[in-house]
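Okay, so here's just one chain, in structure tokens, the form predicted alone.
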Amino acid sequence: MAKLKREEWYDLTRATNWTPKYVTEEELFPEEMSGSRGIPAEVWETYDEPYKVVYSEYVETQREKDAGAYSVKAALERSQYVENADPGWVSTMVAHYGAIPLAEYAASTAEARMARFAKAPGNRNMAVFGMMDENRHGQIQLYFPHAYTKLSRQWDWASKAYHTNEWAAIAARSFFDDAMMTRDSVAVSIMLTFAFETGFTNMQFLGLAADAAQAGDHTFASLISSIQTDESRHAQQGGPSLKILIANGKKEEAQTMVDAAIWRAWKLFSALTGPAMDYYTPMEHRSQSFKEFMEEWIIAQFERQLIDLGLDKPWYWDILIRDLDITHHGMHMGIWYWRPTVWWNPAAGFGPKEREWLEEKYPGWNETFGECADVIVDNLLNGRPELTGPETLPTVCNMCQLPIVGVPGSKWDVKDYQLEYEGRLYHFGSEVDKWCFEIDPERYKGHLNFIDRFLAGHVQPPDLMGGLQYMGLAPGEMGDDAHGYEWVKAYSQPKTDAA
């Protein structure tokens, strides 16, 4: 029998939309599920996605990228890899492991939700694959740290993490929540797979492989690979709802959810990747640094997009840019610090070749963030550890659920902008998290980030160790430094004049 050509069915396929006779539309897609904004049906039907694909191409292509990850990882399992590798780079993949595997797995409910409710008929099609994708990405990412639970019981929290009160989590969950749990279907569109996906998640993956390939971890560079794939494409979901929005006089709003969605994405990857990549990977496998590959993905790339949408740039551009020199470097050394209240081991990342390069990548370093790491190394050198541990509580922002840094030393600008709301005191990190709350305080208001629960008695006893005991960290979960401190030893090595 003759086939059609794919060009001549498959529109048709991807346009299945009907006219109901058993319930009215409004039954069928609910404006809080569909987001539809009052635009007709017939405009939805003109979205078009600019990756097209269809189930037998998909299942395909997913069956060779399944079978050429796990292929790789059966292949090197007998090398003993992890064993064997640098314990920061480890604690890259512990993090990371934690952090991402459940939420992609939520995201395939996300995807759900555009599935069934979004009323372009394209949008529900690509979404199909997104659920299956997500779905996928869960799914690996939760075997393969398994195999590792024998050597610590850290690698265990890639199942753990997100059904904790462990601080990041909870900052985590509170940004996952908003963005995927939370909104009608063309707000999950805008500001999960454009805001979230099409910048930071493809920087996250592409990041991590181009540093595990360095770092001789084909493993988890090939399962990485896999993921960011998918992502590419099925983040392509926003862009076609984005151009009907603004077409339709939207425009206002969807800057606002755009707007919004990237500052809280970069705000949490400013706390996860930005200390993996300029603190965690050994300095001989970084391609580049955090902020090299920020300024070459988001500012470059991802402005250029909003552009020729026919959006702005978000008005806080210049902040962010600002912010690449400053946020994560703080983040780091507030993990660090705080390294028993989190699941993976940080590496401090501060040694005396370290910081040439941290030098070299964002100048001013050494007098700001280094005089930081000065007297840690210097409790370090005169045997008073505990004086690099936590004593005190945090302020922790209300919005991003982060604590707030800025810089510190002679430079020192931290700052806590407030807002009092309904007789509730609230704490922002900067002016930016302070407008994410003011767009939708009935969203936000009355969350408890963790010292928000201290203070209210949540925690009990009220101390580090009730602390610890709230965020379920148990002794061998628990942080430490990466190196077993080793890396002090080079600054106490007596210098020599160079012959």
Given for the second form:
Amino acid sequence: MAKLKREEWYDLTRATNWTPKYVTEEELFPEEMSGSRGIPAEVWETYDEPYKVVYSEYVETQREKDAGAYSVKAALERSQYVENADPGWVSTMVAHYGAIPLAEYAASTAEARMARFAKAPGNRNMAVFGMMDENRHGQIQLYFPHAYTKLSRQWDWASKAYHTNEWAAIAARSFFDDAMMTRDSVAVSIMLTFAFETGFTNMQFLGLAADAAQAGDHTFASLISSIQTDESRHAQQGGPSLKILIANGKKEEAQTMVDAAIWRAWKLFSALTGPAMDYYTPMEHRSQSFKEFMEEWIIAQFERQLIDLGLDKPWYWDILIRDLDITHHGMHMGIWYWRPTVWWNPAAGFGPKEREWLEEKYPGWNETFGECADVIVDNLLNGRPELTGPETLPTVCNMCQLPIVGVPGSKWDVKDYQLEYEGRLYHFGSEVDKWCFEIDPERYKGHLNFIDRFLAGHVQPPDLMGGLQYMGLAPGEMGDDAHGYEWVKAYSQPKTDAA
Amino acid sequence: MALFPIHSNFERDFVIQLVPVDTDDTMDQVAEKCAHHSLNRRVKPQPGKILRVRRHCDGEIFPRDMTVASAGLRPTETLDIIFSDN
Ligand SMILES: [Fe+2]
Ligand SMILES: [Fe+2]
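Got the form predicted alone; could you also share the form predicted in complex with its partner chain?
To see the whole picture, the full complex is given below, headed by that same chain.
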């Protein structure tokens, strides 16, 4: 049977739409799900996705990708990479697997919302593939860590984390629920695919893939590069939505969605990816610093894309650039100090040699974060380990759900942006987090962060043990120093390498 | 007397923390309770200096013997704990 050439039918099928006869258009595409914003269906039909694919091509490519990643895993299984890897790198993987796979599953339903409710036929078509992509990402990233559950119960957090009230899980859920689970399909295309996936999954997947390859972890590197090729395709769904909104007088609303999603994604990554790249990954395997990745993938790339689309730089761009030197160091120090409250073993990453690297990449580190590190090291060297762990909770932001941190030491600058709204006092870690709340207070005002829950009596008994129980952290799961404090010894040895 | 939660922004520390104080506590006692969670943990002591309590939002420094109850604080309000010569 003679087949039509692809170009003879492709444009017709990808843009197929129909006029509903049995229901109204409003019933077929309810506004709260579709989010067409009063822009007529004919305009949405002009949605032009830059990346075009048909089902048979999709299946063929995906089959090859899966075969590639699974065969690398099978081939390297006997090399016992994880058993022998640096514990800092293992922590990066354990943190990644807890934070990512179930968010991928959730993203599959966000894609499904576009596949069903987008008024743009091209968006519906692309989102079907996106939905299958995210399902694959969820499954493959549950399957890979499953092989290691025999090594430690922490690996089990790949499937467990999102079902708990562990604080980092609350933070991740808060962002993903906000950007992709509770928005209409146009907002999902913008906040999830454009703002989050274009920049930040590149960071997580290309950045960590580079580090993984350097660390010799070819299983992880091939897995996450295989995922990233899907991301870079389905991330292109937001651009055409933005073009339509901008051309139809909705630029301001589009800009607000982009700005809020980039900021919220940045905060989450400052806690999850920043510490992994600059502290957990062994120094010799770091391809770039977190700040360098951010500058390349977020600052430079987004700026270009936003301007090309006719949007502006987010109003807070200078604040973000300043915070690239601050926030993730604070998140790291907090995670290490409150280490029993996470499902991975944070590597301290501030031994003498690592501090040279930090000072080089972040001039001034030693007189700021280094001052806190000095006290921690002094306590560990002098038999006061009890002072290197928490007896209370860090103050948590009512937007990003992460600790409120800033510059310590001689340049001390830590701020709480407080807001009284309808008689309740809210705390925010930055002016931008507060701005996110003020865009739509109705949306956010009822949420209780970890401190609110603690003060409302949800955590019983109201102490650290009660807190760990509330977070679902059993013995064998709660974190401790990745290297068993071995790194402290380097401080007690006389310096022999002085010239 | 009643339990009263405040947030402690301790000078030279990197993070703000929840600290339960008492409405009858003086500001010196508040500073001491906050110090327990920062000083010698991540902040070096500063010999010869004392700790003073300052309202974070407007910078008002409270008298050392003023009680929490009389300072007009909102529950969970953030306070700066700062090193001072007097
Ligand atoms: Fe994905
Ligand atoms: Fe994705």
